[in-house]
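What follows is one chain in structure tokens, specifically the form predicted on its own.
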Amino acid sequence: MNLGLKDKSVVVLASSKGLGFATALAYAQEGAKVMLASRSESELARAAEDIFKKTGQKASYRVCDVTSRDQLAELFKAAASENGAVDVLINNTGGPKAGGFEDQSDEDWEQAFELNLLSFIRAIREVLPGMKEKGSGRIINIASSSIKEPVEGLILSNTFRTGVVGMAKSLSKEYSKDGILINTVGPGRIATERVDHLDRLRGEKTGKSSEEVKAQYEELIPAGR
């Protein structure tokens, strides 16, 4: 099935591994011009090589800490220069520090805000002018199932992922007239390094192995996996 993505300029944040990489790979398989971004150059190079081997498409990449306004600006400048004005933005980041309310300091809250909400705001700000000029654009925010139901022990994620939804709904009404569609995805448990990390933390608190924690969650999933 042709999704009409050939030669579209796509930026995927936090795309050297996990959901970000899988998303970038899917776009490359459709012939899109993909720009990868993460904090690790070695992981980006490995991801780009993997995409080329699987699709024959060359993916560009730039090292970018999404909490840095300057680095984000440079990333989108490079994407426009190499692949043309951005058609699709995939907002994505790693998760913030786990823990309950009393585990978090002011600094933890500030860091989570910059990582999981302000970075999305800044990235959207970068692509809006070009999308408005084209009269089209797609912005997809990768959040969490916590946007529907809070996840125990993830107060920071629960707070700021929900903030992403409020922002996206507001912007979708504001910019739909310009042909720009903005949506938020709330994935549940997917086998990524982040989920493995959370399982280990939960295991440490409950005296169980991460494998036991994983098995407990799998029992709650109809497919059992």
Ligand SMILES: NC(=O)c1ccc[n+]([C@@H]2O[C@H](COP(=O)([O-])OP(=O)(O)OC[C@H]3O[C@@H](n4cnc5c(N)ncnc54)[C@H](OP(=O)(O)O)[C@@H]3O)[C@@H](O)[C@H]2O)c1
Contents of the next structure:
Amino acid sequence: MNLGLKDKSVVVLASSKGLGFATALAYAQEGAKVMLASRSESELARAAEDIFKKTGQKASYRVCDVTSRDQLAELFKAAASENGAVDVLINNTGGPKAGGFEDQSDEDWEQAFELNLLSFIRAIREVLPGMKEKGSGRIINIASSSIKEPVEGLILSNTFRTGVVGMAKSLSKEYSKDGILINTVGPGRIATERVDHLDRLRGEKTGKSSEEVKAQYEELIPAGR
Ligand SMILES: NC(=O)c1ccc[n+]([C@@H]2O[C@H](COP(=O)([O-])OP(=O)(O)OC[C@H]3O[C@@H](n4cnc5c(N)ncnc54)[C@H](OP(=O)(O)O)[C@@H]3O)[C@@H](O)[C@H]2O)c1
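Return the form predicted together with this ligand of this protein as a structure block, the form predicted on its own having already been given.
Below, the chain from earlier opens the complete complex, with every other chain and molecule after it.
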């Protein structure tokens, strides 16, 4: 099936690993011109090489900490000059610090706001003018299943992901007339480094091994994996 993505200019934030990388790979498989971004140049180079090996598509990449307004601005400038005005923005980032309400300081709340909400706002600001000019655009925010039901022990995620949904729904009403569609994805549990990290933390708190924690969660998934 042709999804009509060939040669589209796509920016995937936080894409050296995990869900961001898998998304970038899927776009490259469809022939899109992909720009990868994360904080580690070596991980980005490895990801771009992997995409090339699997698809024959050359992916561009830039080091960018999504909590930096200046680095985001530079990234989108580079994407437009290398791949053309952005057609698709995948807003993604690392997960916030784990823990409950009493585990978080003001600084933790501020950091999670910058990482998990403000970065999305800033990235959308960067692409909106070009998308409005073209009269089309797609913005997809990767959030979490916590937008439907809070996840125990992830108060920061539970708070800011729902903020993403509120923002995205508001913007989708405002900009659909410009041909810009804005959607938010709420992934459940998908085996990535983030999930390994959370399993380790839960294991330490409950006196279980990471494998036991993993098995417990898998039991809750109908497919069992
Ligand atoms: N996996 C799941 O089951 C699941 C479920 C629900 C929600 N989520 C959420 O989905 C998002 C992606 O999860 P994941 O499992 O793919 O995580 P992951 O495997 O830990 O990958 C995170 C990616 O984000 C990049 N990153 C982290 N902080 C960044 C920053 N400040 N600026 C730029 N890039 C940054 C990392 O690269 P560098 O270290 O090189 O920067 C890496 O490429 C997270 O917000 C996570 O909480 C995941």
